[in-house]
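In structure tokens, the next block holds one chain alone, the form predicted alone.
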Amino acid sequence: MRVFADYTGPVADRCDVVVVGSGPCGAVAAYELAAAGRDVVLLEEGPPFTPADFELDGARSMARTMREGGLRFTSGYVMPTMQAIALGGGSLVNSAICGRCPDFRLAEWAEAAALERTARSDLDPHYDAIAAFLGIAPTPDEVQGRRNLLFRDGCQALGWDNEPCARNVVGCRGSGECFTGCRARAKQSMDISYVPAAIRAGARVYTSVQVQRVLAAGRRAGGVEGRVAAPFTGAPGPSFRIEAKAVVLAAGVLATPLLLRRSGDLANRSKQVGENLQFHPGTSVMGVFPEPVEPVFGATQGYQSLHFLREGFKLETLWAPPGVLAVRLPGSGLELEQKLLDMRRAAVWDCIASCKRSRGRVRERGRSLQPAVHWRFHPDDARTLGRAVWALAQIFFAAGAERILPGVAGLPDELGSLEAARVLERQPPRAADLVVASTHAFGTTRMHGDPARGVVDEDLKAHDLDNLYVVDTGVFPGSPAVNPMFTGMALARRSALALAARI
């Protein structure tokens, strides 16, 4: 593996295949056709973290681990959204949720994409092989503390479908360092797992360099260039360039298609690449308890409930680093002062939502690789991710909470029981009401089976070109209902599989 030391002069290398990205989906792809023995070069423009490199403190992690320092948002809707920028992509600093796609989804994904081989029985095969490699298992109640088991029960109290969330972890202490990355090395991202598996296969791996094009003539792709970018400054370094006999872009929803469209409009003929763009907006209640909670113990998100699914949202348990929770307190003074104090007694509650009516599109910012990022918060679903909000509320006060802080604008700043909770189900909030963020985004790059309407086939390779795969979560025809890693990673081992067979 080369890092930014390493580069003295500009770069060239040759191989079968150059897999641009190292998240969650390209770091399997890069191992899969690795392990099949082809030769295999895997590209990240960030850099390697250690445990010394971590920093506990949320603002500065967020600065050396996020694309523009974790200040990224949307325009239509301000919705904050993050993208990591590390060897082993959002992998590093996601909290490691696996969930798999349910079958209702898959089927609505095949009916509206004209899907014939993407159906839960096609992906559990894959789910099963990524389970087994990562050690992937529901959160055990040693490591869960007693923010996640309040949730457990105030959903028990209330008969809703709970369960420990299944993690790609490890030995996990329970530390709630998920976010700013796992000290302990319990969580099995994949700069400690699938990538040093690559390597070990035979792959190369070059960080810290910045991918600017994608080489192609008529239908074929001949490889990708660019320049190697320093760490966190993104400074220009030397130039390089991969001849490969296939590309797969792994680079990110919001990322590959700004490449595809840099590469002269490339495997654009349907007119989707950075179309289509959807997001798992998401949003927090805070609950504060009689007794202590003592949140910071506890695995950062261990509970989730799928009981509202169809309904289009998920709850489940949140921790991140105090700092950035306190940012949504509300108060100045001695009564911000007072909160803070009061979140040793307070757990955070999360909810996601499919949201499927809201849309938006991905285009370069300026002359910059940067995306300008368009969405549109559709007022149906911010009306569904209002009901998420009071069923948070309902098991807040299920599990003996004592006040909560909804975070909705034109609501009181706390509410003390159920009954004044009520307002948050006569009056659904309006989208402008909502304080929301998302890192969970799909639908620039749509698998289709109809090339006109899609940007790849079920094998996630472009309807346009005989050998440039895409295997992001930008192939997603919608939300996953579910956090979508778990998925990503299935559809690209899936499509690494069949690229393998046909070099």
Given for the second form:
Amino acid sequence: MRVFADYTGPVADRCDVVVVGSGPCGAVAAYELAAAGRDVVLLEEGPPFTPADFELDGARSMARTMREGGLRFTSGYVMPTMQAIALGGGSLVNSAICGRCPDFRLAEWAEAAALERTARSDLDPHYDAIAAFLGIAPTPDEVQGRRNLLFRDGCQALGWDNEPCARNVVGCRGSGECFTGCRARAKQSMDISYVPAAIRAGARVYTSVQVQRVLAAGRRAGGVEGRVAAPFTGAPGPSFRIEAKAVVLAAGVLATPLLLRRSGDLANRSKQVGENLQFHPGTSVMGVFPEPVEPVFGATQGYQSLHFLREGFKLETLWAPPGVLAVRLPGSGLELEQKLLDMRRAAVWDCIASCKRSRGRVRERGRSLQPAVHWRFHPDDARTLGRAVWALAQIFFAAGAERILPGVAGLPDELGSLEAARVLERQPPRAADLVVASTHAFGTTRMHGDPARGVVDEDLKAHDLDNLYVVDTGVFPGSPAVNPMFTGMALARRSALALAARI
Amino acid sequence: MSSIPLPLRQLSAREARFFAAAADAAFPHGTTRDGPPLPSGTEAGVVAHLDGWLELLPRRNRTLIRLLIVFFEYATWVLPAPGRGGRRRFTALAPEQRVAVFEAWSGSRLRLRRLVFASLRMLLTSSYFASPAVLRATGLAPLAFATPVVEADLLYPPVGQARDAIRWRREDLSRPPLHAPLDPHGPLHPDYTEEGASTGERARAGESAGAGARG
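What about the form predicted in complex with its partner chain, after the form predicted alone?
And the full complex, kicking off with our chain again.
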């Protein structure tokens, strides 16, 4: 295990497999390969965070744990898009939701991407193994808090499916701090689960190293090289070079395609590297209840409804640092301050949409190592997200909310009854009316049975190379309908086991 | 100007004046319908927080935020505030005119205009909520609890430090307690109590506030 302070000169190492990126997919791959007896090096550009490094202040936390200080935006349709930079990747600062990709969506993938071995029955053994390792379980009622249970009550009153979110959390205390790092050490983020396990199995972990190029000749990848990068500033340090018999890329949907393109347009005979970018754009609605909700207590995202999954959206509860949530509140001056005081009686729930028609791409941003992310919101998908806002409104009023703040431009700031909220049904919000954040991303190195149409095969091996694998959620041929982390990990595990058997 | 904290590390005096004016437009001193009066933006330390936060950002983002300040300071030349002297720059407007400017931006029919304003609002709101006094008054302050020591804590030093800074040993390991939900009315994180105000000030000045007490 090496941290920034350990680097006093150029680094050179040699191994069976080098894994680039320690997020959920890379960490699983590194562990499985090491547990299978392979000599593994795991590389991470970010530092490890300890509880002493966590910031409860949302702005400072994002500035330290997210690339570009958490201020990265897409072009095309402008919305914020986050990418973590930390040991454990996004798992350090996500809400730990672990959902299995539904059968119907995997069947769509199979048809669209000529897949033969990616049905739910193929993935279930991998889901099961990861669930057992991380203690994935439904969020218990005792830590839901009122803001999550009100969501359940509203769904039940409407007769809509609802369930506690399954999460990789053991011993949650309901602090609602998932997005700034779990002080309770309950969230089994990769830095405290799979990475230590990989180290125990013999893997060497180098943090604060920025991979700049994959070394390759012909159909063979030979390793990676780059520079040490100082935590937070990214100031370049000594060079490093890792030679390996196989290279596994798990740098993420936005970084992996750039790495391939910078490495001589590697694995890109299909011309699909960096294309097909998809997001789950999401928006939220706040509801104010007559009695205190005390939203500071409760699992960050404890309940969800999959009732409308086939229609293209998912509904869930949400908590985040108050300064982040309050950004969406309307008004200024004393009117705004009154709304801030109302937050004690408020719950915030959100919706994410599959958005199968919306597409984008990732490209280099000049000479920078950061991506230029372009994405367009298809009007049909925006209407789907608009319908999801109406669904949230119905849940709020069914749960007893006295009013909602829909956060939709062109509508009143507050809607005080279900009847008033029907304006959302009559005039579904357009893309331009919504305040949207990108949540999950996929597609930029897609898996496809046809080498002419995809970057990797079903084992996640690059079609164009014999020993290069991509195992992050960029390989998804489309939206998984639910949160992507668990499916990414399952695919990464299958890929790692296949690779371990080959070398 | 007394509401501007000194010394500033990133903001120029002019930029700090802009943020002070904007913070008090968004969060003025006054009385709300229910509950206690909230601190104003400048009382809550918005300018100091923004100054410390800017320091954490990559240079490109700092530059973009400086452009945002200039843009808003002079946007009234093109989109004047209502009332007499509405074309003066933002910091020269009367307080009620500044609020009116914000209302116009946030209620614009143009999405791009609303997005630009949302960027400024994000800076102001997230800094306002960094204030322990604001979090206490709104009932949104984080709760106190002990942080267990897990295996990973034996592997990693705090960011930027050498491994000899790891202070935990195997005998310190403790399991996160199962079935121990927090009490929503329980004690607050020490940095967010009134007694911990000085720690909070330290946090806004750029030091870590997040660790809390262990054990």
